[in-house]
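Just one chain is shown here, as structure tokens, and it is the form predicted on its own.
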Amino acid sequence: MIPDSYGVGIGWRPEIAGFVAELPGLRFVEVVAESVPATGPAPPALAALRDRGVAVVPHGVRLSLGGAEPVEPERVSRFARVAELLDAPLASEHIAFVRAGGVEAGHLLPLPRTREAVDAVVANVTRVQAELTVPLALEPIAALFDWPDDELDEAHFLNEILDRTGALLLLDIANVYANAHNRGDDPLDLLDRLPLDRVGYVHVAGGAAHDGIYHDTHTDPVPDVVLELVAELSARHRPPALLLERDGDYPPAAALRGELDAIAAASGHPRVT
């Protein structure tokens, strides 16, 4: 688990590598695992961060942990090698599927919240954990729809997966807001039913509403309602680390610094800017 002192971090992307390198108080970053050459060496910018004591966490997007088929062994081995290459304190992936029957979706797709789906996720997570030498954190995704045959609500679904695997929770607070908004639920109800002491770290990202549907875009500023949820979460159990996710339409450096400062203020962690 990321130590409490790691505080506020940012998703490392080549487009903002210079900005990230100049953050004086930075203690951790996250990188898309599939973007790192598994045979090494680590990209120079990431190696420089690691050498100055910044933890680098690989975040997988292609394992398809929720797929009905077993995770592909070569993908699991590559994921584990990247975690070792980066000397990561933990690694993370999504509770989702990205392929079925050999067809690639190109997106993270939600699972039906059924006991059969729980079994599939648990089996695949167990396979990944067998190769990893560090803890694995699981991220529930933002879903634009629910399957009609759901048997479990989201809290029950997630708790069963976490309990059976012993995995940590990567809680994306923007996804919590998006799902609650789109389902007409209260996001605090979910926070009150999740094992917040199992949170490895937290994602904070921006989004936008279109035609009444909130989209988790990662290309818009973090809205106030998401920052308010960060404060609510931190009042219940302050997470050990929070990470700003931005995947495009990068704003000027001053705006990124402002978002990092806002996350620090909402969570009670020190500023890193």
Second form
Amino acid sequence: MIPDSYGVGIGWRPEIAGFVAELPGLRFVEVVAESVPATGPAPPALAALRDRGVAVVPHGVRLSLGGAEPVEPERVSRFARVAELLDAPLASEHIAFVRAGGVEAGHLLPLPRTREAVDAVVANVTRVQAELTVPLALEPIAALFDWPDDELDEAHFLNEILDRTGALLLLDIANVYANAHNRGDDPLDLLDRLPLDRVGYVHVAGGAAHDGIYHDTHTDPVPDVVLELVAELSARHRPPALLLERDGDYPPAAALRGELDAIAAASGHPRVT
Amino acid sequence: MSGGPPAPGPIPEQDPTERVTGVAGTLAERQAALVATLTAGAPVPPGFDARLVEVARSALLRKRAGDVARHWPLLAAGLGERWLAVFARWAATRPTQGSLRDGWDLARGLAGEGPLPAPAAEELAVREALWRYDGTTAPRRRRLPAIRRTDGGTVLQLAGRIRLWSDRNR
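Moving on from the form predicted on its own, kindly provide the form predicted together with its partner chain as a structure.
Let's see the whole complex now, leading with the same chain.
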């Protein structure tokens, strides 16, 4: 677990660095691990946050932990170095693959929920954990489609990976909503079957539906249904930390503050604005 | 597109040869086939929901278009409302080499077909003057001075600094 309760945080991006720097109650941010120079020193804006006691969590997007091929050793070393450079309390990555056969997909792609895929993820996570000096949290992704040969349902697939790796869960509540909406499932069923006591932190993000399919865009406002899921989750087991992810079409500061406050209200954590 | 049957309790041991997947190939081969579908226009692998894979493919192209527009703002702005369509048509059969190179390759390709809008031409010329890019490996900063002509002016790079001359001001 994260040793402390960090409350409500926000994904640090260069475009909103000024806004983030002025949040008075902020105790943690996340930064895309691949955007941090591994040679150090930490970028000044992140170093300044860290110096005032804000934890900075590197969030990898390019390791391809779900790739059938072994995770590239240089990427693992780099990821581990960035976590050390930032004095991070933990680091996170996705249960997904982003390249295959030497070709970049340019996005996080879903895995077949098979034993073979579980084995591939577990092997790669183990390789990362061997170098990482802090706990690793794994994030299930939003999938627009499923593989035809799933053997396990989502909860079983995730529990198997978490049990075998000992990793924390980075639960993206918007992804839970997106997958349930797009598969016609009840998102609460998944929440009830995940190990909520192993949630390292939670992602909250916006999205939008087109032609009946919900897209986890990170460029739209956080819908009320996602905030309601934050409340449902917190009622079951309040996560130690929740983080707003916004990756473009940045709204005015007042709107971002409103979303942070809404997450605080839904989860019962203090406001950071 | 349901998530498959629930599997309560421990996962039953299963002989891999008995698994009914209807799909041949190792995980590595199948992941590569899916990436080829999404990035290079290959057919949808058997068993997948073609409509949903197409939704994902389109979403991926929109995301790439946005990423490239951030690296090449004047190229994207120069194409205006056509940007998404032009980029998506170009990118549909070209897996990403990163947003910088994707935009660069597209800008060169478009410039070869006809004049780019002036700001986009200047953006390309400035990059060409600052960096050496062979089209197949990562661009590298030029150590020597470079000069590039556009339809509307001239770009000079000297010691990493850029100077621009417009033909109109001569």
